[in-house]
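First comes one chain, alone, set out as C-alpha cells in the form predicted alone.
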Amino acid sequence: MARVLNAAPGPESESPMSYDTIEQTATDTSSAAPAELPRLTVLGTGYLGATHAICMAVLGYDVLGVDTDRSKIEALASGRVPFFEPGLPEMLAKALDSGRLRFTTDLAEAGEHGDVHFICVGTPQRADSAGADLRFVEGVTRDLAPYLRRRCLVVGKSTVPVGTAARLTQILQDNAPAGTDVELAWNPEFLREGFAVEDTLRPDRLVFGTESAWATAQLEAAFAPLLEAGVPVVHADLPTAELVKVAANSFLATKISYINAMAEVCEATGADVQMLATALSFDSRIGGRFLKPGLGFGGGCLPKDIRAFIHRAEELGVGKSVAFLRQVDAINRRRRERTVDLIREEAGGSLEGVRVCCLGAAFKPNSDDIRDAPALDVARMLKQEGAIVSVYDPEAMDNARRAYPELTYADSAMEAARDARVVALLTEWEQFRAIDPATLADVVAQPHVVDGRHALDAAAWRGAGWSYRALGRTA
C-alpha cells in the first residue's frame, strides 16, 4: 500500500522563478542536507538527466554525468547547456564552480563512482507502433550492469510501459558481478518544460517505488535535503511508481482535449470557448489549471505517453479500459487541422501563393523543444498547401531548420510577417503577446490574424483594425 509523507501542498506556480528565487531555493534547500550523502550518477544527459545531475550537485551531492554522446558531455563540461531552460546554465556553473559534478563517456567510472545510479535516457515512441521504444532504457542497464561490483541502487526516471522495472530487475542481477546486491527503484518525474529547475528544487511531491527497506533508505538518502524541505512522498511498490507519470499525462491531456472538444461545440452553436472555460474554471472539482482552449499539446511527453499507455494496456488485455485516450489524441490532432482551416478562411478560401506568417516554433513558451510541435505542424500543411510560410521563434529557429528544411525563417516577428496576409500565433510566447497591434498593421498586407493559443487581446487586436480568429470563439 502505497504511504504519503509530508502531504501538505506546495504552490502552483504560473510562470518560471526567477533566478535569484532559484538559486535561494537551492541554498536554502542543500543547507538541510546531512552531512553524508550517497554518490550520484545520472546516466543520460538529454533534458531530463542534465537537469537532474545539475540540481543534484547544487543540492551537494557528488554528482557524475553520463552519456555515450561525446559533444553532449564536452559542451556540458564546459558550462554550456545544450538545449534551451530558464535558469539552467547558471545552474550549471554554480555546479561545476562547486567542484561536485562531472562528465564523462566511460561507464566502468560510473560503475566506481556510484551509490545510487539514475537511469535518465529518453522513450520515443516507436517507429513500427505506438507502443515506447525501450532500446535506450534496456540498454543502459545492460552495459552499466557488469560495473556494478558492489552493493548499490539502480533508479529508474525515464517514462516507461508498467512491467519495466521488473524486467530491468532481472538484467541487472543477471549481469551486475554484485548480483542480488544489485536493487532496482523507480522515481518518476514530473518536470514541465520551461519549470525544470523549480520542478526538480521544488518538486509537488516525490514517488518512491522500491521492494526493500534498504532501497527506501537509498533514495530518501539520495533526496535528503527535498524532505528535510518538506516535500510530499509517496511510498509505492514498483508497478504504481511507473505508472503514475503516464496516468498523471493521461490525465493532463484528457482536459485539454476535453475543452478542445467543447471548442468544436462552440463554434458549431456560436458560443465562446473562452467564456464557457472561465465559468467552469469556478467549479472546485474542475478547477482553471488546463483548461485552456487552443492548438492542442505537443512535446516530447503528452503525445507519445498517451499512446504507449494505450498500447500497453492493450497487451495487458485492459485496453478497453483507455479506449478514451484514442479520442483525447483524435481530438489533439484536429485542433492542428482546425488552425489550417481558419487561417485558410481568412486567406479567402485559398492558400496557393499566400503569405503566412507564422508566430511560434517550439511546443510551447520558454522551450526550444520542437518534438510533436503543433506549430511546426501547421506550419508544414499550410506549406503544402501552396502557402509562401515564414516562421519565427525567439528560441527554437535552430532545431526548426533542422527538422523542417523546408520552410522558411525569419529573424524576427516583424521579419516574419512583413507582406502576410495573414498572422497565425502558434506558440505563446510573452514577446509575441506583447507585440503592438497597430505596429505590426504596418508591415502585413492584409490585418488578419489567427490566435491558435488564445492568448492575444481580441478587443485591441480588433480595435487596432485586424479581422480576429481563435479556435472556438466566433468570427
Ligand code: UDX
The other form holds:
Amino acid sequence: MARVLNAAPGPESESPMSYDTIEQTATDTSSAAPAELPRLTVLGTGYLGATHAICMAVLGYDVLGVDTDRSKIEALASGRVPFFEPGLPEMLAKALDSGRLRFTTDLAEAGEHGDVHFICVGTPQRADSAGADLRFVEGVTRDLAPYLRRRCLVVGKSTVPVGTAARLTQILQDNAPAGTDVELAWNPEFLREGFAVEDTLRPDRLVFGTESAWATAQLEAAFAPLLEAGVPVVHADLPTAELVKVAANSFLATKISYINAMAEVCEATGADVQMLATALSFDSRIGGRFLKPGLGFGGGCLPKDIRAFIHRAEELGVGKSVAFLRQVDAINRRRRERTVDLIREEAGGSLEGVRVCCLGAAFKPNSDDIRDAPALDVARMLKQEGAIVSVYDPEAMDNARRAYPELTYADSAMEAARDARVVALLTEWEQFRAIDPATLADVVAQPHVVDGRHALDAAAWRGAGWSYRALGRTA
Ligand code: UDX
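For the form predicted together with uridine-5'-diphosphate-xylopyranose (UDX) instead of the form predicted alone, what are the coordinates?
Next comes the full complex, and the chain you just saw is listed first.
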C-alpha cells in the first residue's frame, strides 16, 4: 500500500509556507537538511528540466544541467531562459550567482558529477501512431550509462507509458560499469506552464516510485527542503508512479471535455454553460477548477498524454477501460470546429475574403507555447476557408510565425482588429480581457465578437454595440 507522508490540506486550501520560506530553509546551513546534499544532474533542459535544474540550485543543491542542444546550454549558462516562463529568469540569475548551477553537453561530466540524475527529456507523440516516442528517454539513458561508475540513482521525471521504468532499469544495469549499483526511481512531474517555479518549489505532492529503501533515502535527500516544508509525499512502486501522471492528466482533460460536452447540450437547449459551470462549481465534490468551458485544451501535455495512454492501455489489453478518453479527445477537437462555425455565422455564412482578427496564439495565457494550440488551429482552419486572418499574441508571436508562416501577424490587438468583420478571442490573456469594447468597436469593420474562452463580459460588450457569441451560450 502507498505510504503518504506529510499528509497536508486539500489542493484548494492555502499551504501555510511560501516558497521564499522553503528557499530560506534550504540554503540555511544551520537547518536540519542532511549534512551532505546529493549532487544532482538534470538531463534535458527544456521546460521541465531547465525549471527543475534552476529551482534545485536555488534550494541549495549543486546542479549540473545537461542537454545535447548547445544553443540551449549556452543560453542558460549566460543567464537567458530560452522560453517564456514568469519568474524563471530571476531564479536563473539567482542560481548562477550562487555558483551552484552549471551547464554542459558532456555526459561524461554528468556521470562524474551526479549522485542523483534526473531524466527530464521530452516524450512527444510518435509520428506513426498515438503512442509516446521514447527515443529521447531511452537514448539519454543508454548514452549516460557507460559513465555511471559508482553507486547512484537515476530518476525518471518525463511522462512515459507504464512499463518504461522496467526497461530503463535494464538498459542502465546492462550498460553501466557500476552495474546493479545504479538504481532507477520514478518521480513524475506535475508542473504547469506559467506556474512552473511555484509548482516546483511548492508542489501539491511528490510521488516517489522506488524499489529499495536506499533509493527512497536518496530521493528524500534530493527533496529535503520540500519535505521539511511539509509537502505530502506518496511512496509507491514504479508502475504506480509512472501511471500517476497520465492518470492525473487524463482526469483533468476529462473534466474540461465534460463541461464542453455540456456546452454542446446547452446550445441545443437554450441553456447557458457558464451559469451551469458556476452552479456545479459550488458542489465541493465537483469544484470549479478545470471546469472552464470554451475552446478546450491544448499544449505539450494533455492532448498527447491521453492519446499515449489509450495506445498503451490497448497494448496491455485494457483498452476498454480508457476508451472514454477517445470521446474526451473528440469533444475537445469539436470545440475548435464549433468555434470556426460561430465565426462563420457571425461573418454571415461564408469566410471567403472575410477579415478575421484572432486574439491569442499560445495554448494558454502566460505561455509562449504553441504546441497543439487550439487558437492557432482555429486560425489555420479560418485561413483554409478563405478568411484573411490577422493574429496577435503577447508572447507567442515568434513561435507562431515559425509554425504557421501562412498566417498574417499584427503588432498589437488593435492592429489585428483593424477593419475586421469578426474578432475571435482564442487565448484569454489578461490584456485581452481588459480591452475596452467601445474603443475596439471604433477600429473594426463590424462589431462581431466570438469569445472562445468565456473571458469577456458579455453584457459590457453587448452594451457597447457588439454582437457577442460564445460556445454553449445563446446568441
Ligand atoms: C498540464 C497539467 O496541468 C500539469 O499538471 C502537467 O504537469 C502538464 O500538463 P499545462 O499543459 O501547463 O499543464 O496546462 P494546463 O494549465 O493544465 O492547461 C491545459 C489546457 O487546458 C490549456 O489549453 C487550457 O486553456 C485548457 N483548460 C484548462 C481549459 O480549457 N479549461 C479549464 O478549465 C482549464
